[in-house]
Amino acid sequence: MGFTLFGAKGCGSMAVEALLSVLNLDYELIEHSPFEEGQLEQLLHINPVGQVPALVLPDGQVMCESAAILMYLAERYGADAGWMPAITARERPVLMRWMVFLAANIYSTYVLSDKPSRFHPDPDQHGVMKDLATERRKSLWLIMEQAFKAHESPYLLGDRPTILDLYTAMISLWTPSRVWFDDHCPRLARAAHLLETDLRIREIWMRHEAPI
């Protein structure tokens, strides 16, 4: 029995789908959009938060939260290929810090901008909220860019890609846009574009109509 991935086009399930593919793991993709009422109702039975991705493991356990899923899969199935640094590796705490940074700071802002009515009842304020969320993302990307600016390795943590490159690449496709990301975060963008030379990842990005 393989994995079952609940995902939706353009959502955080993209990176999980990409990693499953790269690791040659057997999985079934079930598309459930959290933005469509009928599909949302079904999704709530899998993930009470009503978000994707949700990954059903071969033993029946359900994992949610994209960063957690990526770390689990990379640790369990991709460590030999370098997708997760060894527990004693110097790069290990760096990866964990920035994976959580992306999830807790940048990724979390999309919860607000995707559906601002969850946070404020007045539609007249929603545009302002989205704009502020975008500006917050920009400032956070610049913090991460500064942290990696001096790293000369091809990827963010060395000569091989890790899930940090994958997670960064996926989130950079969203607002404020890959164009903005390329212009303002060239060090991060270099690693993202290098990762996307992998045809397996590129194929999934294209299926999600990602602007690469």
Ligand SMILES: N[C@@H](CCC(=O)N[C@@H](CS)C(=O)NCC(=O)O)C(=O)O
Contents of the next structure:
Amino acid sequence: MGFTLFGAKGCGSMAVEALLSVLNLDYELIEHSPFEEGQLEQLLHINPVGQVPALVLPDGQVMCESAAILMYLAERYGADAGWMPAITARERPVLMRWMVFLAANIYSTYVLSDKPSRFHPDPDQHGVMKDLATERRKSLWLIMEQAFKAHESPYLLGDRPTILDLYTAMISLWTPSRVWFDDHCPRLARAAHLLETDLRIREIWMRHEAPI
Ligand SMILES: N[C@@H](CCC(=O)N[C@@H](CS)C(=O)NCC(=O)O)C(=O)O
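What does the same protein look like in the form predicted together with the ligand, given that the last one was the form predicted on its own?
Full assembly next; the chain just shown is listed first.
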């Protein structure tokens, strides 16, 4: 019995799919877009928040929250290959800090811009809300870029890719845009592009029509 991943095109399930693939784990992908009425209904049975990704583990437990899923899978199945630094490694707290930073600060802003009516009833205000969310994302990416600027390693945390490279690469595909990211966050972008030379990841990104 393998994993079942509930995901949608271009969504946060991409990174989970990529990690399941590079770790050679058996999984079935079920597409349930949270943006399609009928599919959302079904998704709510799996994740009461109505979001993807949601991952059903081989023992039947449901796991949600992209950063938590990536950390779990990488620790459990990808530690030897370096996808998650060892608990005693210097890189471990760095990875945990920035995984949560990406989830809590950057990814969370899409909750506003994807469905702004949740935060303001007046549609005339939605444009400005989305613009402000984009500006907020930009400033957060610049903070992360600053923190990694002096790291000279090929990937963000060393010579091998970790889930931090994967999560960074995925979220940087979204608004403002990979073009903005490449121009303004060259250190982070270098790691993302290097990760995307892995054909298994590239194939998944292409299937999601990622702008790489
Ligand atoms: N905190 C969640 C956020 C997931 C999320 O926002 N997913 C988007 C798709 S990329 C979604 O399902 N949006 C629909 C909604 O928020 O109602 C995670 O990290 O997994």
